[in-house]
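Take a look at this one chain, the form predicted on its own, written out in structure tokens.
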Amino acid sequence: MTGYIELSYLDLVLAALLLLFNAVLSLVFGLQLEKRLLIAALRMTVQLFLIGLVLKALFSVASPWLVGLTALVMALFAGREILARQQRRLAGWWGYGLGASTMLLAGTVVTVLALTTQLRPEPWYEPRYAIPLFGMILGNAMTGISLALNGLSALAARERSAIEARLLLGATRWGALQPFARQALRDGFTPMLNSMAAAGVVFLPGMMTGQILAGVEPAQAVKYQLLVMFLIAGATGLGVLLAVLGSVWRLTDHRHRLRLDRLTGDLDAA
């Protein structure tokens, strides 16, 4: 069978009834998630339809400047999501800028590498390839970076006495925070490792499933999925590493002192 099955709006409405089931479960069990669930679904629907219109326009123009601008806007929104997922965050511009900049850098480097070496579309910035690929890489890097930053700030606040004791004994800022930075790196890598370990046996990844439903041969869909997973792993690793190193640098100063005053939130409650 080739081609794809075209979906109607009625098909989407029927599928959305499953979401209403989740909202009912939230009401029955008093989870208080029904409002957030419905708002998230509405937001997702509006965003996807809007991005569909944007992509249609981009595909017809194929301008490198528009592709770059779109990627920047995506990264800026993703940076806001990273900020929102942190219980304690770096104060000021750093709270937003560190996550957004490291994610943008990692996503851009890996996406450009894939476009110029593995995929090689003509032109290399072809939006039909560049934007979806960058989006998949960005989304996964966002999860890893947000978990790493949240974990490191929480550990730094909770283990303040241990860190300051290491510093008093002569450890550098990097040495004193090394165990906690290592744990933050583990936190950031965990979703990626779980996805890679379970892909194929426990679940079929989204890109592979979409291609198969669209009529692509399974063997070719597997190749594309493997490529994307490897790219995601590389971008996540680079982004998480840069974010953790930047956070350690910001949480200390050149005199090797712990600077928890640069974190927001009630540190005494840690």
Second form
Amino acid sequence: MTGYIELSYLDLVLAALLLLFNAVLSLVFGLQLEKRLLIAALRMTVQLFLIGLVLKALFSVASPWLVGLTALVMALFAGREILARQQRRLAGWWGYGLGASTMLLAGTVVTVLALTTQLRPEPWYEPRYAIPLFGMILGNAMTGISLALNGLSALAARERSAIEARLLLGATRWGALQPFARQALRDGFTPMLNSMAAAGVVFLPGMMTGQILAGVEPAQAVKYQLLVMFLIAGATGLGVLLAVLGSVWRLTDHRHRLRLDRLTGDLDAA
Amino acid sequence: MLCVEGLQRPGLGPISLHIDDGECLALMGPSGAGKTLLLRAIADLDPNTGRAAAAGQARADTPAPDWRRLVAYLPAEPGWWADGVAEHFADRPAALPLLAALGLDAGCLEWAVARASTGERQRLALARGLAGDPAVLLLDEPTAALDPDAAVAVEELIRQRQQAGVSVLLVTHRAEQAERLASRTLHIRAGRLVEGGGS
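Now that we've seen the form predicted on its own, could you pull up the form predicted in complex with its partner chain?
Below is the entire complex, every chain and molecule, led by the chain shown above.
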């Protein structure tokens, strides 16, 4: 089986009618979600059409600089998303910078590794491979990193007296925060582990399904999906580790003090 | 020996004080006057400026973890990071005599922290802090949650440490406790030491 069935705009409009059902649901039960539903659907439509145009232009030029720039912009948006998912975050540029930079680093390292060793397109930065791959890795690592950072800052604030007790007994900043950093790492790894465990049984991963719909042999689609899952696992591990280490470093100082005043929403900031 | 010079942080100081080897200095003052802030600042737990030295070691030249082993600060409300009492003691056999001196039976190491009463936790934390043989003790109301018998045991332990040469800075609300243990009493108000009490 090769080739795929092309969609017309009318097909999309018909599918979008399903949203009307949701809107009616919202009205009947007074959920007050109609407006948000409409805005989210419109936003998604515009964003996806735009990225479609960007990708089309990018594919036709195949410039390494433009690929790099696109990846950077994606990581910057991911950084904002990470920030928005944290209740207590590092104050100032650290809050944004830590998430965005670990994302960018982990995503780039793993994507470049996959492009140069496993996929080997010609040239290696071929945007048709580089951008979707980077995007998938970013999207999943982002979830892990935001969960880990959120977990660590919440724990540090809640367990202040426990952390200070460890410091008072002569622990270093790393030693004092170790059990809590460990918990945060676990938080960050959980979604990736869950999705690996459930893939193929509870749900069919979106990328694999997409490839099958586009006419790819299922066995090949499975191989691609496995590659992507492993890459996601690697990037999540690297990103979560760097983010947690960076966060521990910023939440403490050179005199091994716990610095909750560097979190937003500190109740007794000096 | 503890020597503090020009210690300062927002809401506190500058404060200078000196405690000899084996001396106990009591610190009294109304709630919110800065007693706990002062102890935290000496232990270098909050950002602060000024000089401090203990047992011949300048704080500025000592890594913070080493400083806190030398100068042990015991907060009024101690923190616990694990469920079991035993996990909080690095050297359990060494802690046993301390626990006994504080009127806690040896079985308490098998307890869950949540099971211990406030007073028991305060004594467990004292044993935990003393186990490392610090040269200076910063005690924040060490007997506040204790019944009279336990308070006597704690005071006796503090006296023993003094005789061994340990300098003690004792925050207390009880004037009679200050009189029993301390050779001098300082008063703190709005973050500053004020005249009053003993010499």
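We call the rigid core the largest set of C-alpha positions that still match within 1.5 Å between the two forms. Positions refer to the first chain, counted from 1. Treat the numbers as computed from the prediction; the structure is a model and nothing was measured.
Relative to the superposed core, W249 shifts its CA atom by less than 2 Å between these two forms. With both forms fitted on their core, the C-alpha atom of A23 sits 3.8 Å from where it sits in the other form; this compares the forms between these two forms.
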